[in-house]
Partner chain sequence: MSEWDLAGRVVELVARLGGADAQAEVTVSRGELALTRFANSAIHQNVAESAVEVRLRLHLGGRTATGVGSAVSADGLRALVERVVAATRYTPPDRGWPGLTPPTAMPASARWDAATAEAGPDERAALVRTFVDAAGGLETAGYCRTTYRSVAFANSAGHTAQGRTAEAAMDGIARAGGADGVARHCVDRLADLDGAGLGRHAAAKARAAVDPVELAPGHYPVVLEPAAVADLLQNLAWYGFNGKRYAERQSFAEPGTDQLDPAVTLVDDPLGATGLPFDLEGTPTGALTLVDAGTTLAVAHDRRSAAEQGTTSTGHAAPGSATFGPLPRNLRLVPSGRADAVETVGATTPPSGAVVDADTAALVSRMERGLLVSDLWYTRVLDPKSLVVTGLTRNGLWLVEDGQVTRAVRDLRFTESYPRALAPGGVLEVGRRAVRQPGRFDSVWWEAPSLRLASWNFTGGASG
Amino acid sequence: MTEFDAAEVAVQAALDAGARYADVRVMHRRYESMAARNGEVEALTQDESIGLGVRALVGSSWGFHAVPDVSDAAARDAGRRAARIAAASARVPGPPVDLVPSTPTTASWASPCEVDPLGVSLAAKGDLLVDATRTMVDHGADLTEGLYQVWDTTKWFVSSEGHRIDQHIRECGGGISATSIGDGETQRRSWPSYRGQYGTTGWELVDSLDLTAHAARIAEESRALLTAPLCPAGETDLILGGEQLALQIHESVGHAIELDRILGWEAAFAGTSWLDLDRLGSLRYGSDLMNITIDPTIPGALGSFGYDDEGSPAVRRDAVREGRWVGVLAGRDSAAVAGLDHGGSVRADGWARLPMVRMTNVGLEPGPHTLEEIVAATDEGVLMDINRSWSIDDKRLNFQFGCEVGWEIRNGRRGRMVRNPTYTGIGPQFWRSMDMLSSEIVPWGTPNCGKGQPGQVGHTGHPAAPARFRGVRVGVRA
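Sought structure, where only the one chain appears, the form predicted on its own:
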């Protein structure tokens, strides 16, 4: 019995049990990670799972049931149970649930991959992390860490409307960090990001990070930060590095434009959104330089796929165009409620979880400047890079971020390094103050986006580049 056979059996069982619509995801996933600390491999994880998850729609209610078994009997039982759960929920009248149209598709898709991450030997991977972490110790860091992660996922999707889609998605990435400990002070530097860099691609991504080549520098910077002056406090021009701006996009744009949050469906746990659908198409979100797209078609970016978990094809759409809010992340049901004509942003983190609205690749289009030009045009300010902490309210409006490192900018030149740099703001005011944006876009990957009850961990991408924001409050007042 093939995976497609199991999915079709489950769909039919749900229909026979009273569902007016049903879809099934069979997923087989292999996961591998390794961590090293101070020149020694500390942990190796290798997991594998396969299972089947069924969604069934009865009346105005969804039902979901999942099993770690793709046999005929298990698939039939899962389909029946999903329909029964939906029917039980439908006993309480609710608003009608419709789905925006989706053209039935038969298709296959695979992410680009030059070097199979699971084909690289454990010895080679271990040597990479050991060498990098040992180099950081040799250059003065007290605690050094290295990590890689690999996900190899195959999905089979079948719906009662006629979809039949399989996808093979390989994701991987990694990074290193150095921590130095002083008298009442601890400082960390990371490369290329506080969590590493990730994408839907092969081991060639990890090779391109050249972890060992950056190990000495970040160790020395972590040590230097112990005696660096504190970030000055006050209002000034702020230049953000691309990695930090990626997280800024994730927290203050990506989550805010999730349609289920806007509709209040996630209020119990994840929160809501400050955005109001009545202002879609008219709200001024940011400056004219703010052009943000929802684009799961970017080759190699972590939020890329061929089809989402409702069978909707990957399509590039605008979220913000020349500063104006014009688009949302949606699923077929939430889009129908909002009167929109598309879904395309629904995924689950495994076969045992109900698919929900998730970010894909949500990020900026390139600007007209370079980082050097931005610095040269700044009379006084602070350049901050690499995230260290984040805090944002449940409407995704008021925020405060901390970065690993900062540099004072004076008269168009980068000056002394400063420690514990922080900045705070209100989303639309902050984005409206962006007046310079680099063309040096990197599709940063976030492999740890949490959402939902039960919790799910999503993989998202955020194209970003250095940018300048005027009159931002930085530092902490004494």
Contents of the next structure:
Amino acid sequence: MTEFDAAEVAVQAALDAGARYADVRVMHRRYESMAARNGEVEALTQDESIGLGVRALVGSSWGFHAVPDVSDAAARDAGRRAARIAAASARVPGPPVDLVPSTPTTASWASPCEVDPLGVSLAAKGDLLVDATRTMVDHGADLTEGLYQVWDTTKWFVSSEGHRIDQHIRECGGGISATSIGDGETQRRSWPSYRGQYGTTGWELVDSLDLTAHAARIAEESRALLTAPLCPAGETDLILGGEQLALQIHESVGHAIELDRILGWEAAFAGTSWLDLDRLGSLRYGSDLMNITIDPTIPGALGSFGYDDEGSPAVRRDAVREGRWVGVLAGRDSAAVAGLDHGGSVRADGWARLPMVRMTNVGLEPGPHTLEEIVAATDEGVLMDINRSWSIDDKRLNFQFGCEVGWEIRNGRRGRMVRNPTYTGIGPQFWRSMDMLSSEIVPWGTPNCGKGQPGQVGHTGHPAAPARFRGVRVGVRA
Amino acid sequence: MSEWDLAGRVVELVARLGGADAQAEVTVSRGELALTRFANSAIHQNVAESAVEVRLRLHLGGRTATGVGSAVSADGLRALVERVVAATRYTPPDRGWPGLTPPTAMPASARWDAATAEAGPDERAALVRTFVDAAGGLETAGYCRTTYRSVAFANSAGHTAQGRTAEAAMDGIARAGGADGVARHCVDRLADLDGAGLGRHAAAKARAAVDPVELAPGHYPVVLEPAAVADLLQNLAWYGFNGKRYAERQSFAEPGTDQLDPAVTLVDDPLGATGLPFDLEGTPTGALTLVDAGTTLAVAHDRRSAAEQGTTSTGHAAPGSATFGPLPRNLRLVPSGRADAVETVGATTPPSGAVVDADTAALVSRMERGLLVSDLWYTRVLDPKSLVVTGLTRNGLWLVEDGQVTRAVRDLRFTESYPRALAPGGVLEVGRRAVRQPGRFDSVWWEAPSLRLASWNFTGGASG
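Please supply the coordinates for the form predicted together with the partner chain, as a counterpart to the form predicted on its own shown previously.
Now the full complex is given, and it begins with the chain already shown.
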């Protein structure tokens, strides 16, 4: 029996048990990660999992059941159990559930991949991490770490409406970090970001990071940070590097425009959103420079796919246009509740998890400047780069971020390095203060976005470039 | 085939395919995870997963690799072993390999409740129904979760172990006029969850949280309720009592030193509920006192971090502990007074107002001016060694004056060093009744009473 056959059996079993709609994802995922520390490999893990998850709609209620077994009997039982769970949901029913239309599609899609990440020898991958972490030790860091991760996922989607889609998605990435330890605190520098760079692409991405070439520099910077002056405290102009701005977009825009949050479906855990659907199309989110798209079609970015986990094709849409809020991330049911006409942003972390609204690639369009032009145009301020900590309230308004490193800016020049840089603000006020934006866009990948209960880890992409914000509070500390 | 049989089969396959020198650890876990989620006072996500996982860690020729698979057929097990054996040929030498756990006596497995393990969606939905109804018309959201796991361990040194665990938890909010109130409880038996009591608790808190006022940031005395204290315990566990971080000098912990207030005793106690009697390396688990009356005594170790430190494992090996480090995951702040005075949440008289239990009321009554904090949210570590954390209050914040709650307050952001807040002189009072709070993952819980602290550093208003 093929994976499609198993999915068809499960869909039919759910329909036979009373479902008015059902869909099934069979997923086969191979995952590999290696971590090195101080010149030694400390962990190599290779996971492989296959299973199927059935989503059934009975009346106005959903049910979902997943099993690590794609046999005929298991698929049939999973379909029945999903329908039974949906029926139980009716004890505490909600409003009627509709699904916005999705054209039944038969299709195959594969992500771009020049070098198969699982085809690269473990020895070569281990040597890369060992060399980089040893180099950082040689240059004065106390603790050095290197990591890569690879996900190779094939999934087969079938719905009772006639979808039949298979996709082969390969994702990978990695990075290194150096930590220096002082008497009462630690300082860390990373390359190319806090947890590395990731994409829906092949090992060529990791090769392009050139980890070893940056090892000595970040080790020396981590040690220098221990004696650097503290980031000044107060209000000033803030220039953010692209990697930090990517996380700013993720936290204060991407999550805020998730329709399930706006509708209150995540209220108890992930939270809601400050956005009100009544103001979709009119709300001023940021300055005229702020153009944010939802675009799962970007080749190689971590939030890319051919079809989402409801069978909706990848489509580029606007989220913020010239500072005005115009779009949301939605699924077929949430879009119907909101009176919108499209989904396309629903994914699940594996076969055992319910698909839910997830960021795809949510990122900025480029501006007209370079980072050096932005620095040159700034009389006084702080440049911060590479995220170190992140926190935002449950409506996605009040945030506080810490970065690994900062530099004072005076009279258009980058000055001395400062340690423990932090900044804080309120999302729309912050975005309205953006007055310079670089053209140096990088599609940063975030492989650890947590959401949902049971917990799911999402992979998202965030095209971002350096930008300047006026009058931001910096230097918050205990 | 049972988990026990599967584990034994994998050990045999390793001997056959990897040779007599291969050292293997095998953990087979089979279980059910079900979670009924509600929002806008209706069940909107209702899921169940039947899972099986075979985890093999193999040390061969001085090299180590780990593999995990979900296929338990003969072909699937063989493929897993072949894959991991092959991986060990290409990994660099593992000089820190701590060896296998030798045959060791196991503590008795905790009792587990079959009714909880076998609970169906109708039972969870019924509990959700009682929560929603008890909220008295307020909008509600949350979940009811049941889990069951049966786990077997075997290694090629001849050590074996097996155990079963079941757990239930409920976590919900009620919403009134834009304000939220929360109630959470984690138990061994689904029958011990009081959905109505939790719903009343959350609703009372929500009603008391409406029309909040702005309050200037600054240092305030606080009473933290159990949900908020759970965040302190989690961050202390992850960053302070993590044996790997301690070995790397990234932890504040200094065993043998009076680091925290004498009122603070912290015990990691996986068998205090229906936990497994062994960890991922087959090491027996049990109560581990991390802090006794303010004196740091221990940190958590797996075999690798213990070997690095010249000590023995405390039974804290878990998936990922080789890289992130071994973590306490069942941490209890020991209440003052009688140790057995554990209250069932919501089971007492109908609550009203911001203070819904007598234990917290007693702490509030002795606070001249300060803040009552229900819950902490999105806490992130700015520096692991000093354990400076930023985050926000959530689900209710109130001003207390002369021992009485006087106003609801808008949420505040804080930036605070947790060890400093709990340092000698910082803990004014520990409550008498502990409440077990569910972790984000089953089998992880944090148990604490309310806590009165001398000072907490609020650094900004969440609304501007």
